[in-house]
Every structure is written in C-alpha cells, then in structure tokens.
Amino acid sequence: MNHTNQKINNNKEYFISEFQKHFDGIPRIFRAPGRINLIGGHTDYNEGFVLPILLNQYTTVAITPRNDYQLHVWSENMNELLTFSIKDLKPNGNWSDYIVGVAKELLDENFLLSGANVCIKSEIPIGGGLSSSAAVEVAIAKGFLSLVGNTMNKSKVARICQRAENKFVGMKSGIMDQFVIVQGKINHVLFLDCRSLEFEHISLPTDNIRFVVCNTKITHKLGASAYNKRIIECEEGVRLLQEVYPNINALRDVSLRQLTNLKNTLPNVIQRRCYHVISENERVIKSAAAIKQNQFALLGNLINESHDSLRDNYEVSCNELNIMVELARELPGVLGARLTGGGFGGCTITLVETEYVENFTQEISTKYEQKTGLIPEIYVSEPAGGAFELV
C-alpha cells in the first residue's frame, strides 16, 4: 500500500463525533506524531546524539474529565474499552500500559487527576519502529494535563512519558522519542544531545530530497529481551572500560581510539556493541553537518554505514529489513537506506532524490513482495511538527 499523498485529518468535528460514539460531552483533542530516527540507532540510552524527524502520521486522543476517580479508555485500533481506578493503577501487560503509566507518573508528581473518558485513534503503524508508543504517551500526557489546567514544560512532559515507558511498561528506552515528539518542528530535523537535552532544529530542503518509510510488515516487539539485553551489554562495556578510563560515565564519553586500545581485552560481543554506539555518535555529528551544507550524498553514505553497523555490530536487524535496504540501494535516486527504530522488524528509512520518488515507491513495493511474499506499506513523509491541541 502506497501513501504518497496521504491526507492528514485535522477535522475537529470528526474526532468529536468519534468520541461521542462511546462517551458524552465535548472533548479536548490532542495529536502527537510518530517519528523517524534518520540516524543515531541505539545511541540515546547511551547518552549520545540522535537526529530524528517527525512523521505526518498521528495518534489522536480525545478526552473529557470524570469525577469518580475512574479512567475509561476506548481504543479505536484495538476495538476495546478498558476501565481503571485512578487509586489503583497497575500494569496490565497490554496496550493500556502506555496510558495508565502516564497517569501513574502524573499522580506520583502530585497532579490531582480525578478521572477521565479517553478515546484513542492512531494512524501510526503499531510495532513498526515509528514510535507509536511514545506518540500515545505524549498525546495522553497533554490530555491529562489539560484536565488539571497545567501547561508543563515540554522537556518535563518528555521525561514523564519516558519514565512511564521505563517503569510501567518495562522498556528501558532513552529520551529521544518522547523528546522529539514534543519539541519537533515542521520541515526540520532535531539534533539532540541525549545527556544534556540541548537541541538544535536544522532546516531540511525538502525540494531536493524525500524521506520514504518502508514498512516491512514484520512487527518488532521491543518489550522482548533482545532490546533490553543490548542495554545491559552497553552497561557492561562501560564497566569494563572504566577499569582503564575511570572518568567515563557512558559510551558517549569513549573515543574509537580508546576502544581500539582495548580491543583485545574486551569480549567480542561487548566490543562490537561498543564500536557501533561510539561510531554511530560520530556519524550523527557528521550527518548534522552534512544537512547544514546540503551534502546529501555524504548523508546517504552515513545512513548506509549506520545500517551496516546495526546489522553486523549491534545485531538488531532481521532478514526482511536487510532485504528492504538492499533492494532500495539498488534503485535509481536512492542516496541511503537503513532500519529505523529499535530494529528486530519494523520500518526502514530511505533518502531519495525527489525526482525519483514515484518510481522508487512503485519499484520497492514490487521487488519486496517478489522477494518475501509480503506486501509492504510505503510512506512518503514531509517532516511534521510536534504534538499539539486540535482547536
């Protein structure tokens, strides 16, 4: 399925009518986009650098208050209504944990939530590596905050949503997804230092290039042990490196020269995990400079190097992701392709010269289906802005 001319439904009356199929009242409506990480795979939880952009696909939350300390949540995607007591919020091991976790974090911050009716609908492919979970978290956080009349600092909203995912869902993810979803800017990429949270919006000349997302239709399961295992391996790398370099606190602090000096003393798997993260941080910095200088061939090379390292050193790719990337790189006008998101399935991001986009979307769909028997979804996306209230 191609989505090259996707229309964004910002019709407030539509979402009100959808909400009123399940609840009474006129809701406030909040929208949060998905994200593509252009480059910077698995650097965020290592206090490194990332370069994400936002998709023009959204999760929408419509919300009204309740006064009985009940949380009633309808998911359009899951076709399911779940009910919770605000006074006894616990993980359920399903989609609702992203909503309930944010409520729990806000309650722990002494926000006096008295209950809510919530209707959620998402255009973002679930399990596609496009941060559908963080979009839900940010949209619901803004919804809950609207009920208590609070306009929280954007960075703090991101932190609360990250904590909900870390503590309530059990995913040890970094701050990147939630942060760009609150801070992103239309037609800009966000260069983010995940340690200091200092960031820069870098303009993208979208007349010349397009970002094409290719959904392999292999759903990743980031809650699986493989993702958290990578985090543990990086922590072990830091511990071993600190025996020689006591001043480092994260892989972000280590140079490739320092790592090379200890190459023969580190376990092979740990050395490769560290090499990916350290070299990826360098690629992010080079990519930000390349965008500023309109050097998109260089950016494409860096994107290719990123995927190859994620495949070989970090080992978070899969057969279908590799096939999609390899097929893309063979097509005219393609400057670079890599997996995006946590890996283990999901989507790729391809940098394509604008004049070749139509041909690319047709060819990649046909070739991928012939190779795998799977019908991909292709999205041509112009970088969107951050989460907002629909008024």
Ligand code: GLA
Contents of the next structure:
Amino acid sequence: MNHTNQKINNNKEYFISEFQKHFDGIPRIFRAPGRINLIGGHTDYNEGFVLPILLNQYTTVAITPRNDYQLHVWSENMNELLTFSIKDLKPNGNWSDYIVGVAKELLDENFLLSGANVCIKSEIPIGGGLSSSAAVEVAIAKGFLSLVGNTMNKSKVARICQRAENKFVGMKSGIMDQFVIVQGKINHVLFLDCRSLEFEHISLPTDNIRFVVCNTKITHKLGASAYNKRIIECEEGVRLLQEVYPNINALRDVSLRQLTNLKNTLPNVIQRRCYHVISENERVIKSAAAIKQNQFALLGNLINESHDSLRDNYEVSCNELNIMVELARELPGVLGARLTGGGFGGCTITLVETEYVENFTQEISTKYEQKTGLIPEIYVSEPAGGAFELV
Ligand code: GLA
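Please give the other form, namely the form predicted in complex with alpha-D-galactopyranose, since only the form predicted alone has been shown so far.
To see the whole picture, the full complex is given below, headed by that same chain.
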C-alpha cells in the first residue's frame, strides 16, 4: 500500500540549495497546490458551477532574473534543462509549454520580461488529474510577475494561465483549476460561478468527514483530444438548443425541463452530454447548500450521482476509475465516491467518515490491487490554501 499523508515542505533553505545546484544567486520561491473538485465535472467550460478544494501537494518554482532575454528552465521531475529566447517563444510539444506559454501570455500583456533562471519541481503526480499543469502555470506566473514587480489581481493571473494552457498546450480547459489555485482558502471549499467568476469560500469542517483521493495510476492519455471533443459536443448542443431557445448562450442557461422538451429532436449523444452538464450544475448548487448545513450524507449521494452521470452520460470515465469508485462505495463509512478532474484516468475522490479513514485507505488499496494489479496511491489531506510566495 502506498498511503501518503502529506507533510508540507515549506523549507526555504532546501529550495534555495536545490536551485543553486543549477544556477547562481538567491531565488524567490513560489508554491502552487494541486486541486480536487468535489463536484461539478465538466461544468466550468459550460459557464456553470464548480466546488473544488486544494491539496497539500505543491509545484515549486525558484526564480532569479536574467538580462539577456534568455529563459533557462531546469525541471527536477524531468531532470532536464531547456533554454529559450524570450523573443521567440513558441509551443515545443513538451513539459516546457506550460512555462513558455505563461511567459508568452505575459509578454503579450506588455510585461517586460528580460529573462529568467527557473528551477521547477512538482510533488503533484503528473497526468493524475490533480491539476499539476495549472499548478505549474500559476507558480511560474507568480514568479515572472515578481521579476517585473507586479502584483496582478488573482482572477487575471488565473485567466492568463488558462490562456497559456488553451493556446500553448492545446487543451481548451475551463477556468476552474487556475482559479482555485490562486483563490483557494485553507479548510474551505471554493464555490465558483465560472461565468461571472464570483465565488464564495465555504467552510469545510473535517472533524467528522474527510475527502480521500485515490489515484488509479492510470494517466489520462486520451487527454486533450477527448476533452476537446466534449467541448465541441456541448457547443453543438448549445447551437441546436438555440434554434428553439434563442436567448441561451451556454448550457448554463438551459433547464432540465427545456432539455427534456427537445429530447426526441436532439441526437442521442448530444442530448446525454447536455443532460450531464445541466444536471451537474444543479448538483453543485445542492452540494454547496448541503455543506453549509453539514448534510454530508446528502453530499455523498450527489457525489455518487455525479460519477454515474460522468460515466454513463458524459462518458469520461474508464474501467479503473469505475472499479475504484465501486470498491469505495462498498466500504464502511463511505458516503460517496466519484472521479475527479477531466477523467479517462487519474483520481477519484471519496467522502469518508473520519473514524473509518484508516480502515478505508488500507482496504481500498488492497482491493484495488487485487482487482487491477495496480498499486494505487491514497492521499488524505486537509483543504490547503492557494498559491503563495515562500518567505
Ligand atoms: C480538467 C480541466 C478543468 C475542468 C475539468 C473537468 O481538469 O482542466 O478545466 O474542465 O477537467 O471538470
């Protein structure tokens, strides 16, 4: 079993000495956490609602300025140094795109970067659905902004990072990941309206319940292509629905009754995609209310419904995610389980009564390994705060 109860490594000297293995000088250090989404799967790019929390696992960027318009980036995870000219930044099809993409977006916004040495290290599993990519983007954005002495507002940082991912990496992701990574608050869940970007921090008492993350160890290889295909299907849904309801701009604006009225006219796949998004938005709103009223059994049911809809209507689950969820639901103290993140692999999130957490982590690991031959990773972490500078 691999059961990680994360300890936070906020040792500045450690990150400085790691940096100095590759570059001279004393860097500034920025840390950005990974995220899990309690509920609200694939609603963000449909201008809907989400309820993410942050994890105590971080991507760390150590950075010093250069004056020769060169960007030198060392990745501890990849064990690789890549160098770029600031004057000619383009996608490279590898890990550096997140960093180069953010630099390019900042330059396009007239931030006068003159170069940097960067050391980057991620504790967040890459491709595990915990938003390692958005964490890199936010940490590096904060690093670059520190070099030009700018304190940009948090929502704008999130937008710039999202654009970098959309344009440079080609993943047309919504705003959820970057937004919660800048705005998340310790021991709170973030209720976010992805259209207006209005948000509310809702206190998440963890005395009686815990959110346990189970990593299937299947990386979401289908990645960008399947994700972008879902976006196109939702856009098609909006286009067809607009023929009857001209005032709608996104699936966010459609009620279940309106959708049901057109059930027999929409192509089946499009109807199911729309049904998922519209019903999921309702579940997010109900979940936010349930958390406020400490109704965790209700929250668990909504989380279960979310997974079933992502599996059957939105079709973004996979065998291993379904096995992890089904095994979890059979264990004592479990109130609900679902896949979290984009899907096709990565992690599940399970709502477990605190007194059963120890038993749960042991049982789920053994049972998942017996069934799949894969050794999962289990993370039990308190909801963490947003990205910060280590001072
Ligand atoms: C990925 C994307 C997010 C969101 C989720 C699905 O994590 O980056 O923007 O769309 O998938 O909810």
